[in-house]
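What follows is a single chain, given as structure tokens, in the form predicted on its own.
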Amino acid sequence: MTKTVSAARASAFLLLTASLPCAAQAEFAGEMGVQQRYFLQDALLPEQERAQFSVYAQPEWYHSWNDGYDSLLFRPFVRYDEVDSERTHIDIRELIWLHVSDNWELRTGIGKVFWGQTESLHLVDVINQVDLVETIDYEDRLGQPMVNFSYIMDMGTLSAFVLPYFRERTFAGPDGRLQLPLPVDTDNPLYESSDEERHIDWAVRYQATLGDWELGLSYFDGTSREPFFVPAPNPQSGEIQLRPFYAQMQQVGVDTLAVAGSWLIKFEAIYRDVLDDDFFAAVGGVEYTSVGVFDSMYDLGLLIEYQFDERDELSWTGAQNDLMIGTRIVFNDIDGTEVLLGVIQDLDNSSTRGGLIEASSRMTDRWKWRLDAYFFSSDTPTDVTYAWRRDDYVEFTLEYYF
């Protein structure tokens, strides 16, 4: 199960906060939703459904005195899923204390941080870990600790992480689906820092708009969030299984957007050294977007996106030589209808493609229906979505925002 920071400390913090002089009252929001998730095919392994519900919460607590310059914000997440036990989790997303001063920012506690500009794919977006039990396609995150420098220059921004607690990748558990083709051992984690997950990572990032350009710099030294595995025996059963090896790694990241009047240019790119090997890795692509397609009140964009990897097959997404085609409908309606289509075709092996459909559109000022699917196919065994060649799904949610 995902390690999470003790309640019990949570709530203790929160009322020593409750008792500062504020300049505002607290306010309370967020969300919370029931989601079913339904695979077109019978799984690889008997004890796995096609049907899968879970409801889940989200709730945030904002909090804020000292005329603003001082704020503090709390957003759990849990969720209960009825098949998949590992998949049922608490996390703490965020926990965040926020000083601002004129030309400064210092956040403490645990954080989200988001860098990276693609579609298809986020390579520099090193500091949370991903949650890979909520969805494959990396944009959720668990909570990460931190504490957070931010200098707000006329000529950008230059952030500094402190990194004190690493957090592990999540996975489906032996009833739930989407797994790796052995079973993973997340009880037992390898490290190669003997510091294990109490090792201090750090990161450096500047962030600037050039007139029509936004630009990224990062720097990453700490725990790769990216485990490698090593096949293990079971203690009990004897079978095999993988354990998790978080290595040591560091990284520098580029990330790049430009508007050029309904064109958007994006690309990200890495150099990574890891386990005495270096790689180089990148994305990137254009998004066209056509304002009232044929004298209609929609919006039609066109996307597409090149994946390198050095990596080969040896790549963790598998994008090593792929390209990305998808299409965007925006409705421009009172409910924010918006569709996305994707198709991700591997240029070295023409069995190997992936796709995806996000839908989403309000019904009223608190309820939204959204539907996600994803498709997989490929027949050869060294590919990372080979495991996943019959667990092609669609997944519909409703959300209630409070």
The other form holds:
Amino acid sequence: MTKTVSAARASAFLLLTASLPCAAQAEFAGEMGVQQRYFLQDALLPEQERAQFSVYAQPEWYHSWNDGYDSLLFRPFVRYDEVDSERTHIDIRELIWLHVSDNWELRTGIGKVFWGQTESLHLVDVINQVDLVETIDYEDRLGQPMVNFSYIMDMGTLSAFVLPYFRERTFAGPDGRLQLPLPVDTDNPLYESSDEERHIDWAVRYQATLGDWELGLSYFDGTSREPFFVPAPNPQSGEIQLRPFYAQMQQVGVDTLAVAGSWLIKFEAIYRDVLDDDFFAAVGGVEYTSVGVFDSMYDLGLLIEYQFDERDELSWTGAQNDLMIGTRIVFNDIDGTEVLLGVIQDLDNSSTRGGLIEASSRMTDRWKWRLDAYFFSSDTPTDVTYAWRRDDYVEFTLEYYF
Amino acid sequence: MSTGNLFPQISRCVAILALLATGAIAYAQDAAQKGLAIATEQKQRDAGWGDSQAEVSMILRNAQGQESERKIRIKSLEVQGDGDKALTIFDQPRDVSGTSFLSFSHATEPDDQWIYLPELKRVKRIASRNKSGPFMGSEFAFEDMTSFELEKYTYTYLRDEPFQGQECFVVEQRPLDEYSGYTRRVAWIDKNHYRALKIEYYDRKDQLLKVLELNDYKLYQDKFWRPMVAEMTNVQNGKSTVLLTHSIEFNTGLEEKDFDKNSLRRAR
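Okay, that's the form predicted on its own, but what's the structure of the form predicted in complex with the partner chain?
Expanding to the full complex; the earlier chain stays at the top.
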């Protein structure tokens, strides 16, 4: 009897020790790269350069334990920019503990979430602040401190967010290109709430797949990630600058996607209440993909999206009544080559438009090149694009993955 | 009068023609029935595998012999009465590491597919009607990676023929999905275990496009045969892809909830 018990104990111990290295898992990975930007026109300001070189790194540590039910992810980001002191920056993109249970998940720490379905504009996606010095397409975001609880049902996923600390938007510095008409005084932001960046924001979201439909509903109450600007003298230099003003907002959002054969139909809309004013904004469109066009290996995608915003031109929103037309070409080759071309035309103002090219391809399993180019055109000083009218640029990045 | 003479001849002709026609129909029916019977037996013998987790490499070769390797992990769940569910995690090349792909295949309707982009934390729904596109730049199309379901094809038994020393049925499979990249497939199914040993894929112009050879079959759970090496050769462009299964485990305890958008977002 004792023999069997101790044998069972011994085997249990063996099993335990044998399973321990499998139960805990650690990984290290990441990417780094060099980037050269070249601006096609002479700058508006004499101190601005035409060439801009930078290097960046984004390592990633991942550790999981408790059979993968718990994990910790740490993903810092750093960029050194030779020209723009504001673009030289460090951020913790993620430092988050994830606990997974049978029908719920808890994320605690600094994290990133994505809400939405459209390509040209991310209206409902208001949790993470835009890291505007990285790219001007609003796709790069700063890490957001959060506690996020998600409850998973057959009918979809219900998530609640508590956001205890606010991150300010990044803006190009005095020597950098792609500035607003006046330098942004990022050292002296203004807040509507007396708690300033420590105001506790909260949000809830419901997301579900219903057959050929994807549906998301969201509500956010807290500090608006999108600042207003107040021209004011800088307390130190006395120079007139734009002080970002972060107001409190309440926003209801809906995002949806429908699959119809080779078509994807996408739509996002928000209703936002900010500074005793309220407005509606929406973006919607289609994506059509044709596989193996003209008997080739290539996939050709067509993107059309229309952007609407009730706010007037003075709000620095470039999406009042605009049309985006784009095409995505996927080469389906070993190197994973892809090209995206697009134009955004302001329908109220025919002189205001923007264009973009995004291309990338692998050179080896670890090296990749990327080419991005943006073009801006506007004759209208009140339009946000006007500030960048001489900032057309081409950006070449060499990326190394480890 | 003359009609009286002619009539028996005509009716004899008609009778002979009818006999020939019914014979041909009967023969075609036989071939269709036998084709379906073989496919049914093939599906039946593989039923009940439940769930599996596999570590797989894809070796892509171009016509010049240049090679590139992709590493993926595939979690699969058998779904009774419909297509299977699969979660594929990409490990290599490194730039797509962490990208994962969720698919619910269906027997007669388009599959449901989502891709997760870890850098953006974004889950994207994919329009899956275009299933003829290449999977990760390989010679395998998306539709070649989905589960074999009886309702996807009509069948015709063609002949018996040995392949690599094993007695095989040769069966033609015509996809019912009009968006398939193929007019038909011709499969060599071994008579002993009902395993596909070779499949020829014919393009929309009915020209031979690709040949898949499945080798090194291993038996799992005393019932389920899986090929450790599957080589797809595109005879039109000279490229090929080898799918190497490094390991595969069954009954790993995967459930429906391991195949939703939340698990896609968490996949590592």
